[in-house]
Every structure is written in C-alpha cells, then in structure tokens.
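First comes one chain, alone, set out as structure tokens in the form predicted alone.
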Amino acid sequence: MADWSPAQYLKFADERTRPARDLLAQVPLSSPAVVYDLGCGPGNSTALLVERFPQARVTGIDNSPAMLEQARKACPGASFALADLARWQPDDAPDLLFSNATFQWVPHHLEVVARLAAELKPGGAMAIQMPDNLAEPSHRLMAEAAEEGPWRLKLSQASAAREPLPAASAYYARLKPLFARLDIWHTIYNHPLNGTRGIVEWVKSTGLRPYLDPLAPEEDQAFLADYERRLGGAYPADADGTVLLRFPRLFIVGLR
C-alpha cells in the first residue's frame, strides 16, 4: 500500500487517542525504564507514553516514514525508528510495549505479539489495543462496494489486506502462559460525526486504504460515492445531521 497521510489520520485526534489514553490507564506500571510505542504513527500515542513516564526512554517504532517524519515534530521527547512490527526484535529488554491500533494490520499478528512478549523484563507489562469493526456496516460496505461495483477486479484482493481478529479467547489461550496476570476486554466507542461524509472521512486513512490505493483517480471517487451512498442507508443522521460511528475496540493488558 502507498505509505500513510498523517494529515488525514490526524484530522479525528482525538477521538484516535481517546482509546490509546484508556489503554494507558490500565498499564500497572510506576516508573519503567524502557518503552516502546509499537506503531507509534503520528506520535500521538508517543506523547502519552513521554508525559505518564518522563524518565522512561520512550522510543516509537512505524513502518511508515511519513507517520515518523510528523512523530519527531510533534513528540521531541522520544526517539523513533523505522521498523516492520512482523520481524522487529527490542535493542533492550522492554519494561513496556504499548501498542494502540496497530497490530491488526500485522499478519499472524498473535504470533507476533506472543514472541514480543516474551522479550519483556520479569515485571514488564504489554499493553495493547485493536480495532475489531470489520462486521460494523462502516467495513462490510466497503468491501460490498469493492465487490459490486466496475472496479471489482482490481480490488479482488483489497480485503485480504486485514483479517478479522481472533476471538478473545484464542488471545487468552495463547498469551496467559506468558503473563503473570492478563486482562481481556472490548470498548464499544461511539463517534458523532458530521454526516456520512465524516464517516468516509474517517476511514480514508485507515480501512479504506487497500480499496483506494489500486484505483485511478477518476475510480476513486466513484467508488467513495458508491460507498457513501451505502453508508446513508446504515447509519442515520440526527436532525442536525450527526452520526453515530459505532467502534468496537480490543484492549489487552499483561503483566509478567
């Protein structure tokens, strides 16, 4: 896929921090030495990361360059580097490995965060969160849409880009051997928006991406007006034009 646009992601920070923040206040540590922010994107997860743990050496990882690039602007108090999360290994044993909305796009992601685990210092922590909407109408309309429409063959594999998540009980299987204590929950979040347009553009930078990235320009935008029209029959605006985005999230907490 063609590399982020922080510009885009940014434009709902905070609702994007919000479940970072809640994930953060679950984390059973006092003074960790060693952090890392695992798809640390614009470093707005970062920035939690440096003010609850100042003496902490925070360091945030991305596999995207321009999401880095924002990253050391906005969080001057961490370092980063560039790093697929699927081969990565720590420079130092961690005390935290904090992750919020990444990891859902690594493949065999549960594999991965067991072999990180296992990295951690005895006392260290893991802290993770997922989005876990791919059965929310705002995903499966996107992949009716990449299915029905003129574009159908380019976008053939679009889907195969992010797999639905395990349940809750295969992370609990594979991860309790692992921790001393693991915690387990989903949030359910719900985002006013500004009318469907704001649900379009809250996925541009995120699910939506394998969908847009094969299309021309002239196709884009069909099939944003597609998708948009199949949106307007899922989710129905409040009199002042409001939405409700429904959004599951998938919260995890170890502590070795």
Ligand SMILES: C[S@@+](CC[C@H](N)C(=O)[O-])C[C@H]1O[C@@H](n2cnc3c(N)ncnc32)[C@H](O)[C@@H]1O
Contents of the next structure:
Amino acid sequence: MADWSPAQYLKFADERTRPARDLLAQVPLSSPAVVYDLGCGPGNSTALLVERFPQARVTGIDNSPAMLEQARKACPGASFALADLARWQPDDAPDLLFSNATFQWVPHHLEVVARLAAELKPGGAMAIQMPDNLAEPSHRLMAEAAEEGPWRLKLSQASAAREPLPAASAYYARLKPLFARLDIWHTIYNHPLNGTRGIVEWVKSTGLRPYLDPLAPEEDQAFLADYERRLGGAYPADADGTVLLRFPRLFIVGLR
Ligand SMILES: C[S@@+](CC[C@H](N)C(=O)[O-])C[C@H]1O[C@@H](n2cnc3c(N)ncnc32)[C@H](O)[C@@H]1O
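What I would like now is the form predicted in complex with the named molecule, since the data block earlier showed the form predicted alone; can you produce it?
What follows is the entire complex, opening with the chain shown before.
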C-alpha cells in the first residue's frame, strides 16, 4: 500500500488525539522509565507521553517512513524506530506499551498484543485504543461503493477492507490471564464535521486508503464522488451544513 500522508491525517489532529488523551488518563502509572508508543504516526500521541512522563525514555515505533519523518520533527523529546509491530520486540522491558489507533491495521493483532503484553515489566501497563467503526455508515458505505461500482473486481482482488475487531469478550478471554487488572470499554465520539465532504476528508487518510490505493487517479475521483453521494443519505446536515460523525472506539488498559 502507498505510504500514509501525515498532512492529510493531521487535518483532524485534535479529534484524532482526543482518544489518546482519554486513554492516557486511565494509565495507572506515575513514573515509568521505559515507554513505547506503538504506531506513533506523526508523533501526536508520542508528544502526550513525553509531556505526561518527562523522566521516561519514550520511543515511537511505526512502519511508515513518512509518519516517522513527521514524528521526529514534531517530537524531539522522543526517539523513533521503523518496525512492523507484527514482528517487533522491545529492546528493553517496557513499563508502558501505549498504542492509539494502530492495532486495527495489524493482522491477527490480538495475538500480537498478547505476545507484547508478556514483555512488560511486573507492574507495567498496556494501553490500547482502536476504532470499532466498521458497522458505521462511514465504513459500510465505502464497502458498498466498492462492491457496486465498475471498480468491483479490482477492489475485491485487493481485499480492500480491514477485518472487524473481535468482540470485547474475546479480548477479555485472551488477555485476562496476562494481567492482574484488565479494563475494557467503548466510548462513542460524535465529531461535528463540515458536511459529507468533511467525512470524506477524515477517512481519506485512514479507512479509505485500502480502497483508493488500487485505483487509478481518475477512478479515485469517481469512487470518492460515489461514496460521498451515499454518505448524503446517512448523515443529514443541519442548517449550517454540519454533520455529526458517530465514531465508536474500543479501549483496553491492562496492568501486569
Ligand atoms: C491512525 S495512525 C495513529 C497515529 C497516532 N498513534 C495517533 O494517536 O493518532 C496509525 C499508525 O499505525 C501505523 N501502523 C499501521 N500498521 C503498522 C504495523 N504493522 N507496524 C507498525 N506501525 C503500523 C501507521 O503507519 C500509522 O502511522
């Protein structure tokens, strides 16, 4: 897949960083020494970790060179390394493994999360947030547009969509034996956006990437127009053109 676009991703930096703040608020550690930000992206979540734990050695891990370049500029207080989380091992036993909006992209992530949890120091914590929004119109309609347009074959061959998250009970069953305390919850955000175009802009740098990647530039435009037309039926605008993007997210905090 083409590399991520930090600029497009950061168009909604405040909204995307809010769940990272909400997740960090539930981390029950006062002075961890070794902290990793898994899927650090452009460094927005890493900056929160550096601010909260100024004494810690904070390292951001990501497999996108473009994201890491932006993160190094934005967050000089941390170190960064290029790695695929599917195989990554921490150099030092972590006090905190933090991950905002990343593991949904990692195939079989529950096993990866379980493997990494076992690397934590005793008393260490793992804190993870993932969008749980594939059943929302924003994501159902991109799958529908993919299945019903002239690009159908191309997109099905590319197996465009990511997998739905397992149920909360599946995370609990797999992770409970690894933690002394395990807390799992959902939060639903409602983001006011500038019409259906705002929704397209939001998902262009994330959920739409696997759909746009296999398409030629002229197909891209037709696909986006078709998708935006479908969004119109599901997200009615208010008098000033604002739509509310309903966005459920799954949170997991475990303490070893
Ligand atoms: C949606 S961004 C999240 C960025 C940031 N953590 C935040 O709070 O906004 C997801 C990041 O995960 C990274 N990523 C996805 N799959 C990965 C993998 N297998 N290994 C490492 N990083 C991965 C992407 O490159 C991207 O930067």
